[in-house]
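The chain that follows stands alone, in the form predicted on its own, written as structure tokens.
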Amino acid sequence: MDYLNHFEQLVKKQLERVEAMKQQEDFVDYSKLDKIVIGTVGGDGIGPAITAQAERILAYLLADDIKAGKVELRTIEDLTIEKRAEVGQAIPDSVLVELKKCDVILKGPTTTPRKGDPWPNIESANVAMRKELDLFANVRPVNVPEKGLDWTFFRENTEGAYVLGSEGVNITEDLAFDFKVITSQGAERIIRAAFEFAKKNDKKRVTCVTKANVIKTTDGKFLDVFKKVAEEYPGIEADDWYIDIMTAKLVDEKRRKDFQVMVLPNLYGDILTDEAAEFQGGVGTAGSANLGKRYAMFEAIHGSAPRMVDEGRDIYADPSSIIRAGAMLLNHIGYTKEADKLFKALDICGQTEKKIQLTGRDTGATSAEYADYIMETIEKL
């Protein structure tokens, strides 16, 4: 190989798409939309199974506005493993018609092949989508109201150490290279994103979480740009930590209940948010948001569990996640009132009241039993 061709070219790329963002519009109002479309996506795995509780919630929950013609229900194929593999392709070409034809995306989860599956080594139809439709900020919200934690995690999604992950190379049998991005447009956009946030929704803190004082050059940029954009920002507090002692911060009793709203480059932003979602009951009860200025894609953030779908499982699985990410999407687009129900009773019927459990298996409930749960719950609200 080539390497400093090689090297050449990555760079090439990211100068093209630095020049792309700076002409980038702002985000779309969806209050001006005629309607809006939203797409959901089963995946593979459960996938199917739960997303379509999560539909069943989000039809009931909008019906009126679906009966006007305001909001559309759009069911998209193909974007499960078979498919991906028969085609060679992270997302089919014609997946991704349909999904830029939709405003907004539920997307259940997808199969990333492993080194010893029978599948091909395609990329991540995640990591695609992000790219291909540019989302690129990954929001979860983490909330358990008995701790004291109410926490909003803006990981960037598009730069960071994910960027080029499949482009690293061997120079020797010995000797490995990866490389990491951040552009100014890229951490700039995150981060006013997460502050806008924390303006509207009244948070009073903002925490940029690097490694600055080792990556110097690249964390050393994003929080650079952080504490310049904090500056346009006065009534909210601006602090920053490193990743290694943020972990630690987050079981710190005395000290979590301060933070509010966290904004990271991505591979940290991975890993807090895992860490995070084990105090709201683990990432099968947590949603995530994808967010661009022209597309938004909201997903559960856990695996498909092929082997629940080969025990026939599947109709067991738990759609928490989903249903939460549905809840995120319905806020997104304005329907906030919808949205409070929801989160709502995903908090009573998952942490609260509890009168049906879920174990992944036929001594619980069924992922239909408990969607008509949150659903009647809804009702009482």
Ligand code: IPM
Contents of the next structure:
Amino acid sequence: MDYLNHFEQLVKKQLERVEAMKQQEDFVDYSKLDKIVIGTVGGDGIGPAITAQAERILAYLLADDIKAGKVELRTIEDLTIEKRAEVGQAIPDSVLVELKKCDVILKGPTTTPRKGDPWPNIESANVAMRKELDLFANVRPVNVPEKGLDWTFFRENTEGAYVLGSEGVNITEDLAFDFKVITSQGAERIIRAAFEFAKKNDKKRVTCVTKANVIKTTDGKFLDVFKKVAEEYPGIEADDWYIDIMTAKLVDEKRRKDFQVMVLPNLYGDILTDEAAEFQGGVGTAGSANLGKRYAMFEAIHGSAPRMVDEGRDIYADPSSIIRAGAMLLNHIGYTKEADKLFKALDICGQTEKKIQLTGRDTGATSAEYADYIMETIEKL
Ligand code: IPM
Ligand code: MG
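Rather than the form predicted on its own that you just supplied, could I have the structure of the form predicted together with this ligand?
Up next: the whole complex, starting with the chain shown before.
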């Protein structure tokens, strides 16, 4: 391989991305749209089963505005591993066209092929969607009231170790290279989003997490931008930690309660949010928002659990994560009352009342029964 040429092409593309970011408009104002189109994507494995339940709940909460034509729920087909393998694309072109006709998207888990799988080595659909729709802010809240935890992670979603994750080079049989990219624009927009969130939600502290002592150029830039943006928010405490000690502090009962908003490059965000979600009951209970200025996508942060489907247990899959993603979607497009009710119902059904339980098999409730339980709970609020 002509690796110098390969590297030159990568640099060119990234410089183009910087230029595109400079031209970017501001966030969409959903209240100004005639109609908000919500696309739902089932994905793979248990995805279609759980997404269908989240869709039922959205249809129930938005019934009046759907009838009035102000909101449309639209099912987007074909973002499946079979179709993606067939056309050899992380997101088939035909699907991308449909996604771009939506304003916001609710997405079930999609299979990411790994070495040894029967699938061709296509890029993760999640990663591709984040890149294609420029969804730069991955917002992952973790809330455990009884432990006093109330964290919101702002994970950078379009650069870092991920943006060229499939573009690494084997220079020789013995020498492998990957690339990590941070841009001033990319760092600034996520860091600003974290501070704006803190300001709006009365949070007093924003923490930046990097490994800038070792990864000096890229993480160093991220941290420099953080310090600069922080100056514009004098009422908010801004501090920075390295990822290793941060990972440890999340299990330190005395210190962890003090963290509120955390902003971090892509890969650190990937790892730290899985750890954080564990305190809330695991990745299956977390939802995640992927926000860009034009589009936004909401997803469960767990995988597609193909084994559950093979064993015929997909009807018992836990839909809480994708339903929580649905509540975040409602919040984002301005249906804050409906979102609040749904968040409350999720807490009552999953943490306090627990009238029915999901076990992932026929000893517990089905996903549909659980969605019914949530809707009945909302009725009583
Ligand atoms: C996540 C997932 C994805 C990621 C995978 C499926 C590519 O782990 O959303 O955190 O690494 O971003
Ligand atoms: Mg992850």
